[in-house]
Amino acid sequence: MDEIKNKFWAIGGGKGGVGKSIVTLMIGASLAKLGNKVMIVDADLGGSNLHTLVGIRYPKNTLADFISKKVETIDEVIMDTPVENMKIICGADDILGMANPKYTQKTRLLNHLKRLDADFILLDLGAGTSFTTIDFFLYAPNKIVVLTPQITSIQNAYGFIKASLFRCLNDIFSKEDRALELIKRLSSPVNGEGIDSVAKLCDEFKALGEQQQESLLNCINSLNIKLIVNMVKDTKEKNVGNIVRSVAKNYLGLTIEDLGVVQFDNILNTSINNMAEFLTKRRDSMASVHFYDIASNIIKSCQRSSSGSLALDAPKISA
């Protein structure tokens, strides 16, 4: 995983309507304007729309063509965007069953994606907690969960994080019945006998042996999840991410990093139908400044985990 530990970023969140595609696009554009080669990938195979946002009405080739082997290489589905240094791989929602590709199809796709010549590859995931969405999320070494201050979004963001952890645990211990039974007691009590936190699950795992307990801790520590609170309208709403981080820490044992907050911006909101022009011409958006800060935080995060350098010398976007 070392070769992709900095370049792969998955953007999910569970609930639809929280702005995942806009967040993906704006982060990608900000990273590109900082001089990095960026690939945005519409991994919402059941309802893609990322291409529409960058002004591509009818993609010549899509991810579905690659998955179904109508084209042999991933390079054949790459398209330019209006932003210099940023390219896109379009998704598609017009092929029956494409929203749930087979394991071999997903493996082939991810193997090809990691070979792309890009500093950053951003996966825009679909809504919900389907196995395909969670698998893409878990594959990426860097994971971003997007939520808004709405209570339903907060609940769904936490549910998405929890589903990701349990998907990871069930995969690791898929052949160990005793371990799976303990994990099940954490996810849903059996006959009223539940385990109410990952900390207590770790205690229960002591009986299974040191190796199993170490595998459990490695899974928890490997979930490098970061949080973005989007469409914030007042100071109080900036703190809603603390709710998710606190519950995730206390119940799931996960330490989630705050990647940034994006203020609700009417300029951006009214530009969604013409995002291609907004990305290339508008500089008076406060949201653009916040996305630039988030992109800078992403680069700094990569620099902390690697001695390699990434571009961070472009002028700041002014409000």
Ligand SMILES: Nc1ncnc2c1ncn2[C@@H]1O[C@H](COP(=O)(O)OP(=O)(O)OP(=O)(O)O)[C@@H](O)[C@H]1O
Given for the second form:
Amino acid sequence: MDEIKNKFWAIGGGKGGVGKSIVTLMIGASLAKLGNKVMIVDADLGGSNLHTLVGIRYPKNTLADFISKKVETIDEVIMDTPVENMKIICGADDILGMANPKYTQKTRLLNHLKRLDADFILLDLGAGTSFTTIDFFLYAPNKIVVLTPQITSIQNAYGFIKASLFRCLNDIFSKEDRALELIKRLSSPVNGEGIDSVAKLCDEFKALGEQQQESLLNCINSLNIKLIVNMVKDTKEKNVGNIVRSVAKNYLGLTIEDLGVVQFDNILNTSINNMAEFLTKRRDSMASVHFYDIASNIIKSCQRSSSGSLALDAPKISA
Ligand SMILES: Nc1ncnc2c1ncn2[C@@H]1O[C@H](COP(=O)(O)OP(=O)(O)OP(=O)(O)O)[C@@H](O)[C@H]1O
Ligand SMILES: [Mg+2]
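Can I have the other form now, the form predicted together with the named molecule, not the form predicted alone?
Zooming out: every chain and molecule, the one shown earlier first.
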């Protein structure tokens, strides 16, 4: 169980271009260089480009082949990367409708991913808050939200976290009309009948019984979200994660951890067209150092989790 808990990490963030794919790639490479077997998965089903970043121009097999059952097992779509110990499952944007796979397709994909021979499986998510993106995020026991110091990115990161919580709550209470009504009053207050925080929602849930209240608290506590602030240019910007953390705490009741800060690095930025060389040869990048620190934090967090101080069960996904 610990193995699965520690294995899956989803990297999301709501906004496009904040560095989700770079974060996936660089954390993956750092974990691999530290001796772990890593699989990076392009779960950005509408706009995949993770393969380009590892120097693969035309992936031979992609998730589309697996989802459409052109191949039977996920092993058949795994490809090598320039980094030893790190493999990739390339994304799929070449079949109409692939960005929104059906419930059965999602479940089959996640079941196969679960069985992969890897210490870490990193899911690079697409931008936005589509159900598919949020479901992948919720499925992973470990969730990373990437943001930059830009105000729009801060807003989108918070929006993404909020959308994930509501998706999770709506799923858990899908058959409980009274609970759903209360959740709706929190998500979109109307006619002054709103509930303005999860703490108040918990109070209102008292009337529904102890079990319902406990399910609500379990859902909130199972959302193990960590933040990475990327493309930081000065010391002041390092603290923008605090804004998201304090709003998420006060309004959503979520405790969000800091996983680390990554500097805006011109060497990385100008290496985008040749990341294979950057990953294997460049040793002079500040961002690489920061990603190593983050990878170490991830390993430490897994060690804590294995010793029982974290309780993270993957919430089930919805149709
Ligand atoms: N730490 C960094 N320093 C400098 N540039 C960076 C850094 N992180 C990301 N970038 C730049 O930002 C660009 C966008 O990054 P990336 O493609 O990872 O974003 P994304 O969030 O995955 O975008 P999308 O939502 O479109 O998938 C990169 O091509 C790179 O130029
Ligand atoms: Mg991306």
